[in-house]
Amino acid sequence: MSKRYVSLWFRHLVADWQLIRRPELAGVPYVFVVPDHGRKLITAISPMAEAAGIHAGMRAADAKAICHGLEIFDEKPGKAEKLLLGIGEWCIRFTPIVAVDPPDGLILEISGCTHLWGGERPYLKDILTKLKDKGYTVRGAMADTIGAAWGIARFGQITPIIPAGEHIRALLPLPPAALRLDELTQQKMRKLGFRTVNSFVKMKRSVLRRHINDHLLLRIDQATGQEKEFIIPLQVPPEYEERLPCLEPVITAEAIKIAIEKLLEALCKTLQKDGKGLRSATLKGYRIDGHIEEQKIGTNRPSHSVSHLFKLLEMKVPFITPALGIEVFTLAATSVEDIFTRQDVLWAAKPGLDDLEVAELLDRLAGKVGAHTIRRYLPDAHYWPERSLKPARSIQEKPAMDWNTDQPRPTRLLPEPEKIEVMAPVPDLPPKMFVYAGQRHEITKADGPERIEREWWMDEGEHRDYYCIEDKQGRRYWVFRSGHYDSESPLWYLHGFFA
């Protein structure tokens, strides 16, 4: 697929921003200035000030002399860059690849996007109309190369959409400045009498290099497509992403669900084709007021099942606030893994975590109660109870060793042992009573001790003597004494609960 680009030019970027903030300036000429060696130089002008003959680089005092009622504002450093960055992020709703083109433009790579808007003309019209509605003076052009789109946007006089393959012909009547030349190069060309691109583009390259410079040759090659040009997008687009522009702003939950289903059908089709499954995804809804609604989902196993993923996203719909309406939806698979074609006969014989339906059930539960509330642990190579298990990174992760089943372990292990008061009159025997959380527990049954030595290569301290005990109410606990029973006040701790 050949590349297509859109160049946007904001001729009065900072001035438009000022007018949006202060509508009372409508009908008033104004400029922005910066101090320069005791004087003030104009850096940005409003359309009315421009019509009065004021231009960037002029001294503010001279401008006041020729324009009555001129308002002067101090320029805020970096304001133009911030505005371009904000507008560029807003434009991501039209294409995932948007780059800032300082000092007053944006570049959009739109390959494969325009058909979602019904073609290139309604696509460009939609962008320009929305930006103008926001209050910006903007021109845009579409072409096969960045250089051609840039030149047409600023110097084109006929049509802003150059058909594929016709960008070179569209550049010929434009002035040399349309090739993004620096001021020194433009001065040389004016001295040599070059008024249009057509007047020099067919000359020998050696002649142009000798009389002008290599910069001109580079710009010619970039504009004509002989030299590849790359842009740095504001956000790295995900490999798997689907977009859905809406004919009318969406405000109902039912319409949002329809949009999600359409996005999933397209996304899962691509994933199935590539043998991939989704592990995490982000749904974004671009509202007409500029706000972006964002919801995320995750799965325990890679999945490209539309029905399963729809159930996960459906639970997020109540958390989406469409306000005045969502005009564009995007669904990106932010993490994918290889997935193999399901073999029903084989899967049917595998219970437990290898069962696809179990994994999908866990995904739905995680969507309701939160993924952080569902945990899975694997055995770890340690004696010390707190270190003898570790959280599993995924549902497919296999244990590197077997669980230690020689001694009983509680079903719930406290992350940190909690100190208890114990009465144990005879050394090396289990306690007869203990107090935990203000409640007294009389011990009726006990087993132990099990001595667990401290892992001396990791830290220092006393060993532990663990007892399994049961109180009068039938509740069972895992307690231990720290160190030997030779001290006056031995320390006892509660470390777990049995089922």
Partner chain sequence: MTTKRELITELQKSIRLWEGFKPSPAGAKGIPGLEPIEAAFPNRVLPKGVIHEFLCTVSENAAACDGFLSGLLSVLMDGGGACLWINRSRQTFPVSLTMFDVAPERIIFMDLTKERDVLWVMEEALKCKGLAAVIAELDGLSMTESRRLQLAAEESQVTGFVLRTNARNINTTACVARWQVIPLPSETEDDLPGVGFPRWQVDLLRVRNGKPGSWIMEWSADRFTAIPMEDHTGHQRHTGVEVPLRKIG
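Please show me the structure of the same protein in the form predicted in complex with its partner chain, now that we have looked at it in the form predicted alone.
What follows is just the one chain, with no partners and no other molecules.
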């Protein structure tokens, strides 16, 4: 597919930014300067100052002499780059591939994007009007190559949109500088009397190389498309991403849901075709005011089911604030996994953890009450009761070992053992009576002790002697004595309740 590019040129980038920040400067000529060998050198000019004949590279003192009431500001280093970066990120709503073109431009690769705006003309118009509304002086052009778009944006006179294949003809009447030449080459061109591209572009390459340099040849090839040129996008677009520009800014929850559904339908189709399933996704809403609303979802197992993913995203809708309206939605699958079975065919006869419905239920629950509330436990190789199990990492993780069933364990385990008062006839016999929560319990039956040693490599402390005891009424408890029975007054704890 042939590519299309848009080049944007911000003539007064820093000056525009200053005016947006300080609207009282309207009607005042101003410049930005940097100190240079004890003088002040102008680096950026406002449109009014430019009209007064000031240009970059002049000294501030000279400028003041020719322009009355000139305001002078110190330039903030790196400001222009920062501004370009910000505008570039804002432009991602128009295309996923945006690159900064220093010192004062942006390059957008727009292949396959314009139809969403109803054609190239409304597309470019939309970009330019929105940037102008923000307060930036901007020129933009569209062409088949980066070089041609760059030249037309800065030097073009007639139309900013160059139809496919016409870019060479459009470049012909432009000055040589439109080919992105360095200062030295431009000087040579001027000396040789080349005023337009047309005057030299058809000359023999060997002649051009001999009289001027290789740089010119490279630039000509890049502008005509004979030499491929690559840009480094601000963000690497995810492999699976869908975008949906809205004709009218979207405000209602209902409209957001429709947008989500449309995006999902397209995304799931691609995923299905590639045999992939989505594990996590990010939904972005680009608002009119430049803010980006972002919501993330995750699934327990790869899925490309529109209805399921829609349910997950639907729960995020209340958290999206459209404010004045959302112009563009993007939905990107941030991580995908292979799906080996076609989901709509798969049907588990046996319910269980492998069941798709269960996995989808858990996704929904995680979306509403948080994934941290869902726990599944697997056995762990520890005798210490609190450590004898560990949370499973995923829904499909199987136990790596058998559950330890040598000794009975209580159905309810207190998160922290509770101290109890105990009466035991002989210190190493099970207790005869204990007091818990203000109630006396007479013990009639008991099993034990079961000694559980501290895992000294993990923590220090006494071992525990556990007894399973039953009181007169049949209530069964798990109690332990901390430490050895020799000690003066051994400490007893209640740790659980048996069924």
